[in-house]
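Only one chain is shown below, in C-alpha cells, and it's the form predicted alone.
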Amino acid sequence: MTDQTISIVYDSMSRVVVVRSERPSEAKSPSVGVFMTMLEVGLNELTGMVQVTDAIKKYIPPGVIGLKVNCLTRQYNSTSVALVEALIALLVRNGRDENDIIIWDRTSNELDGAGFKLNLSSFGVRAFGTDVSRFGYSREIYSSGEVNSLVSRILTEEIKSLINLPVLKDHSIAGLSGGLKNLYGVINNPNKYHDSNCDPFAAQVLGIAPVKEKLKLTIIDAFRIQYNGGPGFDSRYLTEYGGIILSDDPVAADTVALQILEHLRAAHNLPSLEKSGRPVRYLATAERLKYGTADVKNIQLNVKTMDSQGALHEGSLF
C-alpha cells in the first residue's frame, strides 16, 4: 500500500474557522452552553450553511462516531470535557443516539483523569480507552510511507465517523501538538515515530487507512495553549486564547494552530520553533503527499469573536 492510493483529496483552498470568546468570566471555566454557540457559529461558517443540522449531516454520516481526545496531562490541561460535552449535545439535538457516541483515547485511566466518566453500556455516551481489554489493537498492520503499527480497534471496528478533538500545545519534539499529532494516539508504537521531529511520521500517520477513511473533522481545543514546555502540563507557560478551531483539513487546522502558537511565543519572549531545534516540518510534508493544506495562501480563515454580551462579530487571529 502506497501513499499514492490512499492520499486524501480537498479543494485548492481549504477553509478553517476560529471562533473566540472575549468572555472573562469564561476564560478559566468555559461552559457547555459558550462551547455549544462556538461550535454551532463555528459549523454553519465551515460549510457556508444556516442550520446547523446540514452542517452536521454534511460531515457525520449514520452510525457510531468517535471523539478522539487527548488527555495526556489529565485534570490539568486535556480536551475540555466542556467542550466534548457541548459537541455530544449538538450531535443529540440533531438525531444522534449518545449511544453511537464514543470519548476515547489511549487509555481510560487518562480519560478518568481528565474527568469523562467512563462508560461501556448499551445506555448513553460510551467512554474508555483502547486499553479495555474487549478492543485492543489491531491484528492487521497498516502502513502508510515509514509508519508500520497496529491501529486501535476502536477506530478499525467500532466507529464509523471520527471526530479529532485535541489540545494545542508546544510539544518538546514535534514543535506543535495539534491534530496530526493527536492521532499518533490512535496507533499501538508512537514512540518509534519521533526522529526528526515527527518528520515525515506525523504526516504519514494521516494516511492510515482508517485514518484517512473515518477522519471527518478536526476541532481543536484552543481556549488554553501551553505555548512552550509540552506536551506535559507546565503552568508557567499557559495562557487564556480563548478559542476553537474548526476544519475538515486537518493540516490545514494545524497550520493556523502553528501560527497562534509560534504568535504566543514571540508574545512572550521566546525564540521561535525553529530557532529551538524544533522545525514544524511534517505539515509542509502532509501538503506534499496530498493530504491537506499547509501552505496559508491557500487557506481561507475565517474568525468570528463572541463578546462579553454573547454578540458575535468578525475577530482577529491574535
The other form holds:
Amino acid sequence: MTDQTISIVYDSMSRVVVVRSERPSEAKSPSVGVFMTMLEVGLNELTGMVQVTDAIKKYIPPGVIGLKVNCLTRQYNSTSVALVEALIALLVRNGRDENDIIIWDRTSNELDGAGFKLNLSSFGVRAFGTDVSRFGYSREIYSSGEVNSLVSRILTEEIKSLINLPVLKDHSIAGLSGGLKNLYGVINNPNKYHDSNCDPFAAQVLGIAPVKEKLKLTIIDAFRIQYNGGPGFDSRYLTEYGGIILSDDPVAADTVALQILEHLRAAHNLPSLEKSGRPVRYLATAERLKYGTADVKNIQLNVKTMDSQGALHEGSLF
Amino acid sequence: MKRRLFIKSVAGGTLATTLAGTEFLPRFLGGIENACAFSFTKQLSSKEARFYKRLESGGIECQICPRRCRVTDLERGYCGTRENRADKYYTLVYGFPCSANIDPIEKKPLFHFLPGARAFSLATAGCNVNCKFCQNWEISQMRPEQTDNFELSPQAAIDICIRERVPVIAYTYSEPVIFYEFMYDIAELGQKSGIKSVMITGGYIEPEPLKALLPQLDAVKVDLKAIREDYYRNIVGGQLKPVLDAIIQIKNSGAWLEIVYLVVPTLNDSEAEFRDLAHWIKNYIGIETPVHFSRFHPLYLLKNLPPTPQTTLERAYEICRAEGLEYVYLGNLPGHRAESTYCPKCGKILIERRGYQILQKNIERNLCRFCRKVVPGIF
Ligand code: SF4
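Pass me the form predicted together with the partner chain as well; I've looked at the form predicted alone already.
Let's see the whole complex now, leading with the same chain.
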C-alpha cells in the first residue's frame, strides 16, 4: 500500500489508536523502552505505515518540534517523563536533531517540578517554559471566535510543528482534561475561558492560527488516569489504565479519551460528567467548527494491547 | 540616580505607557539605598485571600465579586490573580503591583475630590471582566506572572506618599477589586497617616466585601459601562445589575462618588440610553452626582470602531443636563468647555480646567463664590 492510498482510505474517517500495556510490573512507572514500543505500534497503526520513520515524516515537517506537556500537578500526575523521553528517542533515531526538540509548558518551574531537565542551551533537547524572558507571549492578539489571546512565542516563533502531549484526567469545570484543554497552556489568559464548562472556548483555541497551522499530532498520556477530583492531584481517584492515545485529529483523540474517562467514572460508581454538571460539550462544538470528529461513528478506533511478554494483540478500550 | 534622569531612562519602557499628566515614579525613589524596593521581581505573593468559602464538594468559592468563581486545587479564578492551593485561597498580587505613577486626580477622573491633588496610583495585573475596549489591557488582561512587578508593601506605599507629599492613593488602571486585600491594607494604613484612598473601579464587587472596604475609602469612581445588560454581557463580560447595586451602596456609604460612562460608537451611544442613564442617576444616586462622558478611542478588541464623535458626546451632555443632572462633564476632549465645573444655580465657572490643569477655582468651603450654592464634593 502506498502512502497515498492510505490517506485516501483514511480521509473519510478520523483515526485514533489506543495502545495499552498489560505489563503489571510496568504499570506504575513504565520504562522508556516500553513507551517506545507503544509509540512505535501506535504510529504504525495510525498511519498504516510499517516504518516509524515514514510515520514521523508523514506528520512532522522538518524544523523545530514542540512537545507541549502538562505539568500542572508537578511530580504527581503530569505528562510522563518516560513517555516524552521515548518520543524524543524515536524522533532522534529517525533523524531529528535533539536541539530541534523543545519540551515546553507554561512555566519552567512546572516543568522542573514534573521532572523535566531544563535546558536552554544549544546542545541537547531543550526544555523550558513560556515564562523564560526571551520568549513570553506574542505581542499580537490572536482571535478565534470568543477567544482573544496572546500566544506563547515558543509556538508562534520557535517551533515549526507541535505534538500535544496532555495527561488524561478529570477537570472540575471542563469535565475532560485532554488535548484541547492542554492547549489552554499556549495562551496567556486561560482563566478567562472556563465559563460554560469551557464551551465553546476549548474548541475555539484549536482555531487560533498558529495552533491550527502547527498542531500535527496528539499523544495523550493515559497510563494513570485520575477520573475524578481533577485537574489538581487526588490520589484517591487515580487508576492505572496503561494506555496512550494517538491521533492526528485532536477532537477525535479527546472523544476517545472521554469515553475512557466516563467508563472509569461509571466503574467507580461516580455519576457521568453530564450528571456531575460538567458536560463536555466543547468536543461537539469543535466538530461543528470543523476542527475534527466528535462523533464516535466517524472515528476509526484501533486498540492494541501489549501483553506481559511484549506481544501485541487486538485490545479493547475498556 | 537623579529623578529626572530616571524618568528619561524609563521612557518607552513599561512604566512609560500611561498618558500625559503622569509623573513616572522613579524606581529608585528616595535614593539608591532603596533600590531593591523597586526592582522587578518574578515573585508572587502567597497571602490568604479574604471572602471565600470552602465547598463541601471540594474547592472553594470566591466571594469577592459577582462571578463567584468556584475554583479547585491549583486552579485560578477568572481574574487570574487568585489561586486555590489545597483548598486555601490565595491572592498572588498582594504587595506586587505592576504599575505605579503619580497622576493628577483629574486623570482618574475625579473632579469634585481635592481638585489639583496628586495621586499615587497603583495597579496589579488582572481584572474580573474583559472589556473589549480596555485601554489598559496589557496589564488588566494578564496574569501576574506576565507583567513586570515590583515589591511594595502597604507601609512602603504610604511612606512614598509621605515622602513625596502626595495626599491621595488611587487604586486604578486595572481593577482594584481583584487586588482587594492589598488595597484594603494600604487604605487602612493610609487613614492612620492622613493619606486618602480612592478606588477607580468597574464596580463589579459583592456587597459584603464592598461594605467592609468602604469605611477605608474616601472616594470611588465607578465606570458604569452601559445601562443595558446585553452590553455588559457582550462587550464587558459581566453583569449590569450588581454594578448598579454597588453604586447605590457606595452612594449610601457617604464615600464621594463620581460616575464615568465611556461612549462607544454604535454600542452604547443612543439617546435612549443617555436618557435612561440620566433617569437612573436621578432616581438612585441623585442629580448632584458628577457624571463624565468619556470619548472612546479604538483599542484592544474594538479597533474597528471610530473614536466617538464630539457631537455624540455633546448630545449625551445635553440630554443629561436637560434631565436635571447638575454636574456633567465630557472627557478625552481637551479644551472643551465641558471639562470645567459650572454652578448649576448661577451658571458661573466654579473650576476651570484644561486637560488636567486647574486654571481657576471659585469654590470656598464647598460654596459657589458667586451665589453661595453648596457644591458637593471634597474640596
Ligand atoms: S475576584 Fe477573581 S476569583 Fe474572585 S470571584 Fe471575582 S473573578 Fe473570580
